[in-house]
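The chain below stands alone, shown as structure tokens; this is the form predicted alone.
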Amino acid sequence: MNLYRDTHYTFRFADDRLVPRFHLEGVEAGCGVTVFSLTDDKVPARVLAKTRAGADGWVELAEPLVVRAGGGFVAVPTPVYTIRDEVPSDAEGIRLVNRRAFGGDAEADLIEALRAGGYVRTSLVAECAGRIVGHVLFSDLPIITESGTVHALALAPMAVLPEFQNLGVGSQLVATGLNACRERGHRIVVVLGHPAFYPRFGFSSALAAKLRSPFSGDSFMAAELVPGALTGVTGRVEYTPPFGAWV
């Protein structure tokens, strides 16, 4: 029996189930559905089927689900969502995505400063209903060579609420923001973030091998957004002063 449901569609079960498909009420056929394990705030979320809801709201599973008693899994619909350009009255809402995703306001302070001091170059909003939920950041970050300063820009941060984690959102900010630094003449972007998610970007720690930097290592990674933009540079990336508690 069904002994638990809310508005998040959290499911529990009171004994030991195979769960090939569950109904969702209000969601619309072909809706994209995460189906995450159910657990405490100790233990991470696991992602246990990705799928979509069909005629009815009924969600079928490619593997049926099994359950233990008293366990249980939550369903969420993916969010239909917009990105685009920040604009001035977005400013309050970023700043509450970057403190919630960080769990403090020094992301926050530092998108104000870069902002501030005119370093900013694509700033980029993921909402969903009226409300912004995903932010993503490229300012400037030159490149000191023998020869010259060669531009480039630094993805940071990226920032999308909790809730909305897991569903894609932080991946299309990253390719849309990427895109539209490309279309605005811009070609190298240096990040420093999670080796398991960057490189499907186009990121590499090899791109980034011969700039000098205050970080090492398979974090710091560099991508080409115009076919060679690399290719001979060898330097150091001069963060701009808001970045300076950071580096």
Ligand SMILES: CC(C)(COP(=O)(O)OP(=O)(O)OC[C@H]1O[C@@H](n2cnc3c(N)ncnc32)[C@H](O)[C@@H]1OP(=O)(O)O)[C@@H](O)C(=O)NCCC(=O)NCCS
The other form holds:
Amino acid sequence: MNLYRDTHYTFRFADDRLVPRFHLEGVEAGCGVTVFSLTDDKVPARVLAKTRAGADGWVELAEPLVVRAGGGFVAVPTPVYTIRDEVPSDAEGIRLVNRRAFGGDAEADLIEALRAGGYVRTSLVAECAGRIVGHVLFSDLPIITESGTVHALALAPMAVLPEFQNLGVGSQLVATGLNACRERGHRIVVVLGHPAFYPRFGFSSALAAKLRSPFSGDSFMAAELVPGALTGVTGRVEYTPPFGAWV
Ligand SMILES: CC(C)(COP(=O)(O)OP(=O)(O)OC[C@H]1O[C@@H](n2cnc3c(N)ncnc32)[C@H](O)[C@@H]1OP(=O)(O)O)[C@@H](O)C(=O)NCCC(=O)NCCS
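Output block for the form predicted together with this ligand, input the form predicted alone:
Expanding to the full complex; the earlier chain stays at the top.
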């Protein structure tokens, strides 16, 4: 089960109760909340309700919970997020996500330089309760071959706020991003990233084997958005000027 900030809230009552609402400290409005039965290890927990946190962390239930004396329930906030294209007012949130995920300004500066240079082809954010919690960017990465330039994209950077990592947000950003790029007519995406993470989306170092780049090895991977897009493509990837200091 995905845990929002690895937190769950346990409620116990000494007397019989009907509980129409309860309060979760520190949970933002709009986040999902799953309510489980309180149980010992011998009895599996049951889902009693699925709802969302309202203003100031108050959770209103459609049906009041019936709690017997000595019993209770467990409430687990789960992130409810949407993936969408970046809009200009997201710039500050994107900078913050990258600074928090990478522990510095370099990636946020790279994003701004790619934007300013007009190299961005797709930039998606994950938004939870009005806050940017993840971001992925795809920008031009021409492949220079003997017979001309083949258009491709670089996936970089990608970041998820530390407290939202390992909840599937990053995977959703990559999968949605690749679909968006395909729909927008792009055929090839290249990434320098974790060899344990990207192959699940179709990336492989074998597909990148014929691409010369400042990088090599398992971390340098490519994916075909259209089957066969890399067939016969041998050449050098040319990172755009904003990547200057990185390559
Ligand atoms: C990498 C990152 C974007 C993944 O986002 P996420 O929302 O945590 O990803 P998901 O929850 O969808 O998937 C998590 C998976 O990524 C793997 N993963 C995360 N960081 C990893 C790392 N440094 N090396 C290898 N795998 C990693 C996890 O092990 C997990 O794998 P599993 O599904 O097999 O358990 C996020 O961890 C992050 O922002 N990290 C810091 C910045 C960074 O390294 N960016 C990527 C540059 S390519």
